[in-house]
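The chain below stands alone, shown as structure tokens; this is the form predicted on its own.
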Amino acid sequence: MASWDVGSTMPVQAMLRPLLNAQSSPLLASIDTQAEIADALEYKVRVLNVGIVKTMPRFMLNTLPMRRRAKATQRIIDRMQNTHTATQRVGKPKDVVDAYLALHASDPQFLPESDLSLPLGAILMTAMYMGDQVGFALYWLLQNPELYERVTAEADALWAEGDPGEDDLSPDRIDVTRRVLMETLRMSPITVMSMRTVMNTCVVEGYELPVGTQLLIAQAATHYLEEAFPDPWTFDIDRYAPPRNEHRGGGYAPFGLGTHSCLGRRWAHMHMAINLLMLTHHFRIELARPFKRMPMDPLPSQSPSNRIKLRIAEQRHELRV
């Protein structure tokens, strides 16, 4: 955020994704991959899109471009595991890393060595998946100046006495801004629809789901039904305080549904807070154009369109760097 001068113009995406892995790869892995996160995001994404979503094929990866990409992310991935022996751990707080390394040990038949680049890559996917996200509740934000007023009060208040402090992000005091990224996540989910292989036959309102049947189960569709989100076109973050409380009737799942939903739900949804009471703080952002639909690209995951540019229009308060 220091590096942003006031006037300059980014990319949605070129603006968010390095912000979130600014902080989550020191948090979830220990270590500092900004120089690299461009080019393994871009691998990441190709990957998803040859051989799980499978709108490209195979020898898309194969490219002098993909393969600079790939040995870039695999630096990465070794860099985790050559930084995470136990002599280098020893007093120092757990992170994931440490946990998949943990469960290989321990069963490494269940987590042998060779499958341990996909989960330790899939850390790095977070500052793509949250940085979108936030980038969805900055555009519905700026769709909404008196929301983007009400979340920069909120977030000038816990700024008032210095840098808040876990006890400070109660619910009470970021209450709009809570609402505001949950209907973002309503309208705006990065994860529409989740992938799914029947293991066991079963018969599901009349059809029949033979073993090894793939499945997509859309889980956000429901957020478009009139009967569990009235009026669901319009962007409404009164449907999550009493009396309405929509979101407790079962038709709300942006983290995905039962024992496969997200393990980091609830640490996702404060950072994701967090991050947008940091923007409106810090700086006034403002849309370089205006859009009739919001420009979004669907696959692998939904992102905003890196059409949409954001400007700094302001700084309005220093970074203490």
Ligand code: HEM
Contents of the next structure:
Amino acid sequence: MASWDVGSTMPVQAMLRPLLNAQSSPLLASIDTQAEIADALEYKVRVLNVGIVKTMPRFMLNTLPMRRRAKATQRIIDRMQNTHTATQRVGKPKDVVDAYLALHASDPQFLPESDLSLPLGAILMTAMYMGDQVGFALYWLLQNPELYERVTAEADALWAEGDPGEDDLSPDRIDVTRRVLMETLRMSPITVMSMRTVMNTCVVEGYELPVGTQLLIAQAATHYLEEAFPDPWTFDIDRYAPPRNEHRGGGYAPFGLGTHSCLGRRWAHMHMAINLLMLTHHFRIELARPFKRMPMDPLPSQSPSNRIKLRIAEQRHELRV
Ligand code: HEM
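Return the form predicted in complex with the named molecule of this protein as a structure block, the form predicted on its own having already been given.
Whole complex next, starting from this chain.
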């Protein structure tokens, strides 16, 4: 944020993914990955497009730029491991890399060395998911100036006596920001569906699903059903206040459903709220140009398109770095 100049314009992904990564890599993996994160995320997105959603042929992973990005990603993963030997971690708070390495050490059959790169590399993706989701939230705020003002007011109250501490971030003090994020996660969730493979033949709602069937479960489809969320195409944060509490009706699933729903949801929610508050307190942000409909990249996860450019219109408060 310290490098953002007043008057400058940035594509939304290029602005917010590194911002979130500057926090998530040190917090989850105890390393700084800023220099290589853009390459690593481009590589990961390509892997997902080729291997999971299959929108690109295999050779697209082997282009020269992708081979360079694959090496950059591997360098980060190697660094995660090289900085997490038992001696190096004495007295340090446990992070996610420690947890994966401990699981591998205690049960190498369950999490073999050959599979470690996948979860370690996935740590980097949280910057993309949270950055993109904050990008969606900012876009919705810019469409709803009255809400933008209310979030800014919450932020200014939190920073009134210096940087807020953890006890200051109670739900009542960040109520509007929290509900803006909940509504963003309903209207523009980064994950709209999950992929599964049927492991045991079963019958669901009268449909027989043979073993091996590939399923796309569109868990966020209910977000747009009138009976679950009245007037579903309107951005309305009062859905989540009593007596409406529409998120408790069973149709709200931005973090997935069932056994493998998001383990990081509480972290993500709090982390994104803090970032939205930091952004509105320190800067006034504008859309460089308006759109009739929000431009999005739908795959491999939903992202606000880089065609959306954000302008730093004003620095409202000094950054203490
Ligand atoms: C905008 C933020 C995020 C969203 C919308 C999100 C959403 C999701 C969704 C939908 C799934 C389920 C995928 C499936 O069913 O195949 C999932 C899984 C998971 N998420 Fe997140 N996530 C976010 C951020 C995070 C963060 C920050 C972390 C870690 C700190 C995290 C950790 C995980 C883990 C470990 C799983 C796998 C759980 C399992 O397989 O049992 N997520 N996430």
